[in-house]
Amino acid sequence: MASVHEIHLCGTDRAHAERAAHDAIADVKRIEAKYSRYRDDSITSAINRAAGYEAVAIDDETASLLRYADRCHALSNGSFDITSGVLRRVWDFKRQPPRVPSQDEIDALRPLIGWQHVEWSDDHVRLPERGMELDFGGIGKEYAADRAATICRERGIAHALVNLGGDVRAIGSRADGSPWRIGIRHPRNADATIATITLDDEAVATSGDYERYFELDGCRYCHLLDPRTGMPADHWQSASVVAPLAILAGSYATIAMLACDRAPAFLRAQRVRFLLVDKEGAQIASH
């Protein structure tokens, strides 16, 4: 998943903790192998290879993720779209020197974007156009964090913290009964925090413009791309969300980044805690 992961298990003996951690880590690796777009043997790659041709059979787990992606697409008015990964073909955030794609290049890909065109059910999924792709990157890591937490809880762990590359899911409180305290990274200073939040059987995730980006002619272009325009999000520096599940926190944070000035109203409607940092560095927090 191209990031650093950690799991903290408290209030139990070492052997018990190691067994639970082993099972949780194994499931995270299973999910990565199953849904990674970088692996030829993943279900994601199988679906993408069949684009424009036949439907691909899926299991209950994949169908559940598609149902959640469908919910996010509706909640976001189309800005959260798991078919939008094709935009990476023209947006290269590692290229040197950096380059902004032309409008013609973006427009050439737009017919391949549109979750509403995907044909899917509980048993099969089909991408109707050759060149279309699904990408579970916006929900896969968060789902894996929730699964790891669930496995730990099923193994009798009452106090734990799962951190998959910044997508954090807490099981209960700390062993002494106090809440977990999680620092929120400053979006313009990697060595500083901008806030500290508490978790008790909750999750937190942050989406921002600082992980993958380039600057050109005084403008910052980040990897969060709006499928409706093909352009990067540019209204917020970061959005942090606390929710009952990591998959909720992560998807809501991404939707907020793409929602521009509508983000506070959207997050309040979801009844979650949040911290938004706008492009000038001003903070808007839930109360």
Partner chain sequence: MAATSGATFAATRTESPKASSERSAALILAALALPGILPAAALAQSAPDERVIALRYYDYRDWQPGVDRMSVKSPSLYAFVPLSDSLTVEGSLVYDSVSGASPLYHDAVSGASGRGIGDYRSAADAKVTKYFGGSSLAVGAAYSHEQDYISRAASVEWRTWSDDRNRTYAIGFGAAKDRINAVEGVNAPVLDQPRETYDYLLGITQVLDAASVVESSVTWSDGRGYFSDPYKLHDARPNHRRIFAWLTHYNRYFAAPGATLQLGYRYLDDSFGDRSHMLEASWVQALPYGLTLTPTIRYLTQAAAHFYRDPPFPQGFVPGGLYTADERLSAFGAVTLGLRVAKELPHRLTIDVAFNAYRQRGDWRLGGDGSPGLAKLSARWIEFGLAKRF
The other form holds:
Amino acid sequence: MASVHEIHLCGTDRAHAERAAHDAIADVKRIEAKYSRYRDDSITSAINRAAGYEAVAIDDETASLLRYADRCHALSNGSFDITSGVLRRVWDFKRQPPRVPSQDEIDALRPLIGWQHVEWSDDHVRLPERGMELDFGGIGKEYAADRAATICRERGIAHALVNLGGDVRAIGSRADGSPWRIGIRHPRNADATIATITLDDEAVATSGDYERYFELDGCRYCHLLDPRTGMPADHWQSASVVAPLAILAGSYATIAMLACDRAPAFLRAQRVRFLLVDKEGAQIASH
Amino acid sequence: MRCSRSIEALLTALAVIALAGCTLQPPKPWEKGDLARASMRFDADPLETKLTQHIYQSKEGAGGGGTVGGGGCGCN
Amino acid sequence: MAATSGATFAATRTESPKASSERSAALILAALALPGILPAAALAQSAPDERVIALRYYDYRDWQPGVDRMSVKSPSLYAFVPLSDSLTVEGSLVYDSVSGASPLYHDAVSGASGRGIGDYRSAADAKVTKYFGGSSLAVGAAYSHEQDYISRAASVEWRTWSDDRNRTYAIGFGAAKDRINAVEGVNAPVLDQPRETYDYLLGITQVLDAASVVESSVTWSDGRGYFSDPYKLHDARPNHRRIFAWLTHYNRYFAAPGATLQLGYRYLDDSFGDRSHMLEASWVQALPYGLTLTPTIRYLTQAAAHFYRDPPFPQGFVPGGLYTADERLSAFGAVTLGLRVAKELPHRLTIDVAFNAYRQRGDWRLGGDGSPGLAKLSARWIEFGLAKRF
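Any chance you could show the form predicted in complex with the partner chain after that form predicted on its own?
Once more the chain from above appears, this time first in line as the rest of the complex follows.
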């Protein structure tokens, strides 16, 4: 989670706010440490090391996240899949010069992808194949933002904004009663915004093709990979979604990016506010 | 009769609630933010409720309702 | 393995809208089931985890045309303390100090110059609530002491709520043992007279939608013992009193103005005959800078007790029979207008100030004549409140 994290608290006294912020930040760090695939001591690493071997015991929190990931997988018809991280083995966005993996390379990874093959229950999870991997990266940060918001609220903070790397969760409105105003980044210009959305006790998340990508022969290849094709999403430049929770907003945005031309219909069916930017830079908004 | 009037009132009360029950759109947990507001609670300030009820009890024939075991006072 | 191209991806999405919406709902439910996502406040009825200390001061005064009657100054204290995740205790102390003349009740004074009002009243109560998974049990005790009147009461109340916490049922039972000792009563000394009252309550709270909630309860009260007023000449009331009350409250939040409408209705039937209807409405308007403004209006209309006789004495008086000339048991209508201003301060402090004006008049009674000959009773009370949460 090497991005900008900030918590704004207002309408309260300083010492009280600092205590709430301190508790919230401690919890964000706890979740980062627990689910990071870069840390050997995380539960994610423990599960991945045991892939092809034994089942790993998990706590309630992890089981809840797996259940959430399962429901995402079902809603997205398999495009949202926390086992798809292994595609990074052939899609290297840092490599110079960049290259697009061959179909054979992608096909070789297929047996390692597929949430439906994972054996999981309320207290154990087992990855059936050697080399399979779980990755909570697509939901962990948003989950942390929602928890941080709840921690602040339970400590009596009525107005706050939690921003974890662009996933923004609002607690209430601003102190004067007006809604929070959040700028949506221009997908092709990091210093510009294309729209402002208002938040009142809601969250907004944006998924875009500009976070990690390379360009080759005039085509952009981004980090959002469809587990069913092994290829990057290429229909939208970005998808911003407003939902009651950050974790929902984030999942809807990711699913929309991978849903090609069905994204507007999908988001309307979820009854959320959204702003999609297509390949040409044209905007499609919920209203 | 007093007794039958009481029963009639009780039945009316139940009918109102049952009717409300038919047309309910009970909110999901994440929709309950507004319901958690202090102004939406029936017991937001128990002290204020009790003291105000005491004033009315000292001015009006029979008072109270909604609570049990409050005890009496010499004011009636 | 699933689809291998975008084309088959599109083909797999030919499912029914119903299946799709069930998946949408399943995702939302899974999100809410994540630990720490819902604030405790959204999970109504779990043991509250914040402590509250509140101070409240009432300054009450009533009068009739040309005569100041009574004034009461009443400081009080309330505390709420969670002892554990599932156990809370709360209690309050109230002290009333009374000064001034007692109410005359009638223009035509008939020798009943009113009671010799005790110059203080102190009251204390405490309640312990234990929360179980889907229910709670509260046990309470109350004590109040006046010069001539002592009351001891106990109560037990059980609540249970539905899995989605949108409906709560309550069952309650209360008992009070009172004792009256009016040495200076005009009806000859009233010594050690008992009164026992049993209360029964059935209640339901229902969340109607995301912005409205209704609470309704019925209470029966069955009291036996001394009900007369020892300070009123010839006052003789039944020694058995049954009261039925149906109370309903409705709260609705309006997001656009940021306000809550609070409505209340009470139907009350008393075996004494003083049946009443009470309606009240408040508008709780949130304003910038943590301010809240709440205007309130309340109306009560009541019938006279069947043994109430209009002045002048001895009109309707039969020696040995039931008799009262107490204005509280007459037929009248009453209106209260109130305004409260509250402000949230730093350090989780809340202060509020309220002003209430009250007036009773015989001819304000609805659906029947009021008792004639009554002086217009007016009252006003001012409240100062301070609450700290931590």
